[in-house]
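Here you get one chain, nothing else, as structure tokens; it is the form predicted alone.
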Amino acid sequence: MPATPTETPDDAADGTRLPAYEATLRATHRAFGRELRRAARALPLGPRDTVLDVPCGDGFYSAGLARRLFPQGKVVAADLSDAFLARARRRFARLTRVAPTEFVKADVYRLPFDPAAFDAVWCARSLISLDDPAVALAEVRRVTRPGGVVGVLEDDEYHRVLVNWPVDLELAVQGATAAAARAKYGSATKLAPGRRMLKLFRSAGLTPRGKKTVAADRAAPFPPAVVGFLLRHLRETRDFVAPHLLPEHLAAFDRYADPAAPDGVFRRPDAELTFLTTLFLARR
């Protein structure tokens, strides 16, 4: 089931305030942190590697990389947002036994690093917010050493969150999502960067080296972190698709998304949720 893509609102464009999607990002990490960390551990690293995490956001993945590379490696956490970098620094202030980590304000289109500066580059769930992801990946390639690895964790928003509600409602929401994406972005494929990763890698001069899909399955009764994520996800999805749903489908959506409804996704004893994301690997 799709949701609104992550993007930075105008009031956060200068990086001094956290973007509106930060709360959803935090809820996602709380609900599915175990599986997301497992995805990051699939990035092949040597013990002395220097790794760039860009855009690093709140440092969720940077922290995992720094733990893996302790004590001989190094992590550089880069983001254009001062607010996110501050959040990442606070996260690291609570950690022990992590590799040396540098925090750098940087635009992914113009990275302030020498060519071939990194053994590996990590980019998590960010391409959907970029106007030209191929250009960003070409810049990532520039700062990766020959033979180095690039790991991109990315979603297909049409199938990122699946719940076991009626099939006809699912199909209606999918259709409305495509219509909303065309209206807002000019293309329904904007919401599915994961479907274009092979093409994006090759256009950036990177050699694809496989992918690994990570699934997080949850069943009723949902723990509080999953409830919090699902409440936010359904609210954002409704805001995005409501103008493109028939009245009867919108009414059905509201009924199944109502936390108090006995036949809704929060209270049904047979409710299930699957969260999907995919790690794409490439070599320079």
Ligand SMILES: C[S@@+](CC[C@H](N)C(=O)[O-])C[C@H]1O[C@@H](n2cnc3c(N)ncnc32)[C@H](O)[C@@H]1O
Second form
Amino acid sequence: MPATPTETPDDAADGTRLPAYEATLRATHRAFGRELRRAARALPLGPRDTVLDVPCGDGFYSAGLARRLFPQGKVVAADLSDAFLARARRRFARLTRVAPTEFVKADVYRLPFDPAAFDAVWCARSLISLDDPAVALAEVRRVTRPGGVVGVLEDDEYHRVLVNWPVDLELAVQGATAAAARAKYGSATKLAPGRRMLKLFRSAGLTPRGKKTVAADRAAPFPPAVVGFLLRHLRETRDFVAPHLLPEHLAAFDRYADPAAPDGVFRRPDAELTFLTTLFLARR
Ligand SMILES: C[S@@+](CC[C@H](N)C(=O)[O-])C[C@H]1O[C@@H](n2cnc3c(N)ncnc32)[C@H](O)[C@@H]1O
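Structure of the form predicted in complex with this ligand, given the form predicted alone:
Below is the entire complex, every chain and molecule, led by the chain shown above.
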């Protein structure tokens, strides 16, 4: 679901703050980490490459990149948020056999790096947080060397979490999601940056080089990480779409999302979930 401006204290108790969506991001990494890492491994890299991960968030992908580039490559993990950078640093404090990694506070619209400084740039699940993704990608292009690669991992809110709930409920929720997005952002497509990637790459002066969608299939009984993700996902979806759902659809949604309901997603023996995310590749 879209980020909210509300912030929650970071558990470092160091005064820095993380956005409310951080917990959902972490739940997603826990539930689908294997597949998310697989998607990241599709970024073509050489062993001596220098790679920028921006925005790096809590360093989930920077860690994978640094493992791949050990011992000859280098990673720069950049984000505007001190709290996220602190999280990323703490993640790395536990790691061994990773390439040298630098953490840099940086605005993606004005990166503090020389032109063509990187062999590759990785940008995961962040375009929705940015007001002007085309301008951000143009800046990403500036710091990528000619011939270098840009990998953008993006979801599409309408196709991200697929569950085998009733078709009528699915259609009602999709319609309400589009209506809520129009009301909040002025466009239903804001929540589907993946649908605009070709256009965004081209407008940034990058040449699209294909995409790879990764599916994470899970079936009941769901492991605790998937239950944790689903609880958050359904709660956030409900908050977003409820004002745009008919009462009977909202009641059906609540039955489906009720952890105690025998025919709800948490207790149905035939419940299934597929999580989709797509890596979009481009060359400078
Ligand atoms: C949804 S998180 C994704 C983080 C990470 N890529 C991941 O997938 O785990 C979005 C990130 O964008 C960062 N961010 C937002 N605006 C930014 C900006 N203008 N420059 C750099 N980072 C920014 C936030 O601090 C946050 O870490």
